[in-house]
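Given next, in structure tokens, is a single chain: the form predicted on its own.
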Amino acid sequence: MEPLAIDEAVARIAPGMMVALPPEYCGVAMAATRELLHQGTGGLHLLAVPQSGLQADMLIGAGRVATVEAAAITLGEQGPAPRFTAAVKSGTIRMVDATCPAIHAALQASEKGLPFLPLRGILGSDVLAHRGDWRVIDNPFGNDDPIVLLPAIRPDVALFHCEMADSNGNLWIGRRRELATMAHASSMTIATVETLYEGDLFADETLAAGVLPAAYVDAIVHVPRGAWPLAMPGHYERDSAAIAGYVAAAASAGGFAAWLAEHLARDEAA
């Protein structure tokens, strides 16, 4: 599989699609996110697997998101995600509350070709009370033993950044199994990668266990530092100063708009 230009790969994400995004510790495709903003794609349904932060906040602040389904949208040590918080308060996005286990279970149902999976831990919770698409039934194998059924989630696209791809289109994701679940469950996978690997990743016994096969990959883009300003373990750390600058600017709609214009202009200049 030949790597694509980033604009060509990202153009496959159409308005209104459900886009599965990984957590900030697990390979966030920030360069592809900036390209998505350049292209003006909107009406997106963001599925955080199971939470997101800067990536989702940027897309929401730019007005490109209609629905967010997540266990959390947060900037962690740097506080709440400001544009997400403002959008929830103003009602400009639809928020679909979930939990980490629920999102993983619903994606696992999809990757296994099942219509649903059961889950127990959310019984009696406020989240369950507000999810009309989740069903509580009696355990067919026991008495007075309720269980929750979660419908399968099948995203239109999984979008993530990982360490490397080989010439056959295989990706090395290491121990980040969330990325495999996203790819298995989604109709399409777009991945940006730090490096290109010469040879077949499956032929290396030390790497093979961490490989996502090309059968689950639709587009690859070679983008060194493609997760910046977030971290790519083993390559670079989180740029805390850059993220702090974002937090300060994004406290207001005007500040965010100015920050985003400058941020995207850097891409165009490069």
Contents of the next structure:
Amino acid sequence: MEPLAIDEAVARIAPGMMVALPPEYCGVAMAATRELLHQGTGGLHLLAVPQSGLQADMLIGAGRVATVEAAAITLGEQGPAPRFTAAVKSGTIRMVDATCPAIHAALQASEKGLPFLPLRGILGSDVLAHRGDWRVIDNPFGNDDPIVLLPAIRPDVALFHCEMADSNGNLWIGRRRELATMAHASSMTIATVETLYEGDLFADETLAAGVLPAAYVDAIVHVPRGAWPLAMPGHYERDSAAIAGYVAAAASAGGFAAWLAEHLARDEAA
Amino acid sequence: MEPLAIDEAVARIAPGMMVALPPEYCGVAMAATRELLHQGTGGLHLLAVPQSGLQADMLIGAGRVATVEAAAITLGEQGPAPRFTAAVKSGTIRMVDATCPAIHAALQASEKGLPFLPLRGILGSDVLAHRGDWRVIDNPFGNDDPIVLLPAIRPDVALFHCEMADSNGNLWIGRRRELATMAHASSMTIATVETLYEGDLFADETLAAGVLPAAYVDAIVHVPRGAWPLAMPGHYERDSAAIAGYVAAAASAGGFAAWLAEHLARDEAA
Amino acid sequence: MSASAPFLIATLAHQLAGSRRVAVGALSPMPGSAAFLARAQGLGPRQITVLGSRSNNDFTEGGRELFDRAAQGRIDAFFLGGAQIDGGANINLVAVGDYAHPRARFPGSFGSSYLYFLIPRVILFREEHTPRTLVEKVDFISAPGTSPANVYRPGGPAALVTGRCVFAFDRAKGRFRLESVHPWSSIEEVRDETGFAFEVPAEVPTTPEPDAATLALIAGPVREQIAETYPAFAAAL
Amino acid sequence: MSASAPFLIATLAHQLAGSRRVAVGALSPMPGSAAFLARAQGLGPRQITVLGSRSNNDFTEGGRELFDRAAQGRIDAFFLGGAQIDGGANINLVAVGDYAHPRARFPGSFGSSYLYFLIPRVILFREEHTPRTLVEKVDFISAPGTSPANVYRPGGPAALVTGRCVFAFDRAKGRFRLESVHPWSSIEEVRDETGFAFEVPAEVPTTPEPDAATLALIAGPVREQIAETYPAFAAAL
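For comparison with the form predicted on its own, provide the form predicted together with the partner chain.
Full complex below, order starting with the chain above.
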């Protein structure tokens, strides 16, 4: 599988698609997200697996998001996600509140080709009360034992950044197995990678243990520092200064608009 | 976690326990099985994940097995498992026929602390007809869409042989993830290992990707060639001659009894 | 005369034309060889996964991945056998006679009870073609050939290859149709040796013999590739 | 005077006495520090898993492992916060005001809606102790403090630590009981600043101050260990 140019890969994300995104500590495809901002793809349905931050905030701020399903949207130590918070308060996005294991389970349902998966907990919460798509049944193996059923979520795209790809299209994700679940559950997987691996990742059983097989991968882009300004453990730390700059700008709609215009102009020039 | 002597580790398997066993290509604890034969532990409930062969056949032949749940019991290219076949025909064990993904799913239910997991297929089969413990419901998200529900299986012990253990009790299982599922789902995990690893398997992210954490491991025994006469990929091949010898002996009850007596005597002498 | 292994491998390989992603289950040396042959011939499979193999196996999620991948629609073709196969394409991998006190017991259903429902093109294979194996009704249904319309079933049987012939399976009618007869057999012999009724079209061609190039592939790369998982079979091939 | 970080860390650590396996979720610098402190003090935790950490994280199944492990009964204690917490130990991590048009919006429920049910000892922590945060009834229930008897619930709230006091939670009664008051506060102040009713026993001790050895542990190894996941917090500690 030949690596693609980033614009080519990102162009596969069509308006209105459901895009699954990993958490901030786990290989967020930020370079691809900036390309997505460029391409202007709108009406997106973001599925945070199970939480997101800067990535979701930028897309929301730019008006490209119709729906967010997440257990949380946060910038971690940098505080609340400003454009997300503003969008929810003003009702410009549809917010679908979930809880972390529900998103994992709903993706596992899709991974297993199942219509639903059950999950403990949740009962009596307003998370459940606001989910018209979740059901409560009486556990058929129990006795007066209510349990929640979650319908499968099948994203159109899984989009993430990971360690490396070999020339056969296999990805090395290490112990970030949520990336595998996302890929298994999605119709299409687009990955940016920090490095390219010469050879076959399956030739070495030690490496093979951390592989997401090419069978699940549709597009690969080689993007060193592709998670910046977020961290890529083992390569670079979170760029707190850059994120703080974003947070300051994005505190207001006008500030965000200026940040976006400057960002798009700088990228055009590059 | 200090490695134990094999007799000490195997003594934790009490009569009547449900023991989860991996398939023949995936690290069968044969040395531990011979020790189990020695200790005379009986009334076992074997859960093949999802199939077994020589290991189950020996325990069945020795009369140590009350129940077998499996998708298949076979010696592969060496043909049918002789004592298993004889025991089913004469009704001396309770055979619970399953299908591979049902065993995987029932263990995943236990891994997730769920009372059940749904599974597609199976409808209209006699596998389902003979399973009083499985249920069929109408998919609450569908319309006249029957689906099977499988109750969780929580084995008392997961018993397997794998590549290596570090001094903290972490195991390296590589891409044999069924061993992880077995351990997650079981109350206790006993592992024999081919080698010991100096240091911490989590210190290297490449190795970490193939680790089953010590949090799931209760007893470790260092047993080089611990899967013999079955294969340990990367270390030794299946010993077809030894298995053929077993098959020839085990063709009759008397032949098996002689093989067992000789085997136990030889081990005592060793 | 009975079918040679290379003939059957070539006939099975023919069934994989157009199937891009093929998986091969347990106890399947001939189907495994057929998958390697079809790939070598450029017939279809680009991706072959052999259960129990290390070099032809890209699973990294353990034993469940075959089943999950099938459910995701990422496997196009698969092989299943049967101690008994009946005219409705029901297969029996478990027991002959009474289930509780069987006359014969086999290893078990493996993943058939599931994969038969989910993989679009399942090719049945049973070399022994006698009224003992091809029966009117199986004694135990490991997996049914067809299901009611309301049952979720994207997959099912496509064909049955035996030592005497090839049957195609008509899912709408729920029965087999004779597709070709091997060179050493005949429609009459197939009728005599089959325990179930099947359709016979006006023209029934002879199953083609493998050509020299095909035989060379089988004796060469195919034999080498299958040896990892089935050494005894490869040695005898 | 308000609570210092070391005081709160020490008070939270005290809540982990006897808990062998502790997990720490997102946005939890103080609880994470408390877990490291409790381990350094030999108080309880042998195994600490910090979400988002690499060196204090033995998960190899991805994000779902925390939740699966909790369900397996392999995690003894966990921390949860709340934009609002009410007298029934219901917690709100989502929104203040009307859910559809909130006055304030927070990140979201994270795993609380699940873990609150499954982990035996959940310690609630909210530094700000005012009628704004400790309310009579939360505006949105991310996770309820108690459940009807027929609901599967091996876990739940054990205590609530704030900047003014420690409450214990009585699951049978479904309400908080004042356990200790921090040195700079008083029962009266706690009453005034709490939006919900709670039980006050005859004797309410003062929450003990951390001793010099404890402060040294916090300034040393604890600060170092928490820095990997919360560098800004560690720098300010």
